[in-house]
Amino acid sequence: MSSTTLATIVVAMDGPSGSGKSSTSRGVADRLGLRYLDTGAMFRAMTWFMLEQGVDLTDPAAIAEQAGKPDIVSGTDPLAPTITVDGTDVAEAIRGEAVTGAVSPVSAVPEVRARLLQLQRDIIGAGGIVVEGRDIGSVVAPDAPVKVYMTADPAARAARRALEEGGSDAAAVEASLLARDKIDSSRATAPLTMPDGAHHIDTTPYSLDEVIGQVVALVEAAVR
């Protein structure tokens, strides 16, 4: 008998910008009774701040400096997630092109890891939560009992995330997300990798219904 419950579980959703990790993650929560994080937004968070400040985004040692100085809270409501940073919302300005191209090499430093690992680790706590990011179940949760990998075609990513963008241009986000997926793979620090033992899923031919579907039959059989 698993000592698993719904209470405790820990879902490690990971993959690249455009799979689908945040749609998913957060309709499994919602349809599961579980709290949600989006670990991405954290960094963007970082990097938001690091903007602010007016640091040298080319210097790994100015951004390590300020790493520990801005107090990131990350709400976990599946259906309004919220992230502040010192008090101030920043859920819209952290999904602007200026964070959006800087997010990869604050990311890469391995103090802002370090801080945010932290961070996370604290909110999973005793579990019942959904976790999405790149290195959820290599680094931040690694007993996690349910991983996933998802990944899709990267002409449907490049689409998916066009049209969340408000209809940017197809060829040039989907040329944007290969160049953030070589910098995240290929980082010292926590690489975007496929953790041990995560189940894998393609989404490129499937419905955000029919992945949800799949991600909570992982989760209940996990918890029987």
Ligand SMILES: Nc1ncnc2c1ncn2[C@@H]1O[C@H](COP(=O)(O)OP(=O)(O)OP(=O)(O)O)[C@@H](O)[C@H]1O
Contents of the next structure:
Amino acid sequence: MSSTTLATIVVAMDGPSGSGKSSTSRGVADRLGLRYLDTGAMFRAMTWFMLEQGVDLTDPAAIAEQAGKPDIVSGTDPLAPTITVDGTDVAEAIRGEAVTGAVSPVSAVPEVRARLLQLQRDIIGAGGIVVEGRDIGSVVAPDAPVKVYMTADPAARAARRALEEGGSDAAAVEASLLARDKIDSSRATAPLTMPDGAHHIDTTPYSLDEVIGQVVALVEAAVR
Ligand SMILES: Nc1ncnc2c1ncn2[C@@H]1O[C@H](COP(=O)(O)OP(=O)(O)OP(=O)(O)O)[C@@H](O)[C@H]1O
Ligand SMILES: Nc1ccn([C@H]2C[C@H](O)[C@@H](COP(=O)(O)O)O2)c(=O)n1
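Same protein, different condition: the form predicted on its own was shown, now please give the form predicted together with this ligand.
Expanding to the full complex; the earlier chain stays at the top.
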């Protein structure tokens, strides 16, 4: 009999940009009554802060010097996740081109990762949460009872994102996704990788609802 319960479970969801982590994680958390944490939004919020401060983003030492300063607060309701920096709601601003274009190099700075790792572990606390990002099953919560590594063909990822953005150029979106994947997978600290013990789901042929169902089944099996 497993000692894991829904109240204590940590579901670690990792994968490259646009593979479906956020939408799947929110759907799973909603169906199971769990909290939800978007760690990518935290890295984006840190990047927004750096841009606001006029930090030279080509200088890792300058980024490191500022990494301890912003107060980043994440709300964990899967139906209405929130994110603020020093009390300012940045939920919309962090999805803009400026942040998207700068977030991978900022995320590669070890001091940024150390600061956010601490915040992420504080939020995870005793569990009851679905957490998504790039290093959740490998670094943030390596003992998570359920780990999922999601992928999808680059063309499918780009087409989904372009649709979401209301008809952006799919080729340009694909180039941007692949550029971020490259930096996220090759950095020295906590690179994107399939964690030990993860279930690999290639979401290309499945609808969002089907993928949510697959992950819910994994969680239900873990708490049985
Ligand atoms: N299985 C699926 N089938 C079709 N569309 C999907 C599927 N999963 C997610 N999507 C859609 O693909 C888009 C990208 O998904 P989502 O934002 O969840 O990806 P992500 O991995 O969190 O991306 P990022 O890392 O860039 O935040 C969204 O518009 C979402 O609705
Ligand atoms: N655990 C994480 C989560 C995110 N990042 C970085 C790398 C991504 O390109 C960027 C934005 O994430 P997204 O909103 O696309 O999920 O944040 C990371 O390094 N580690």
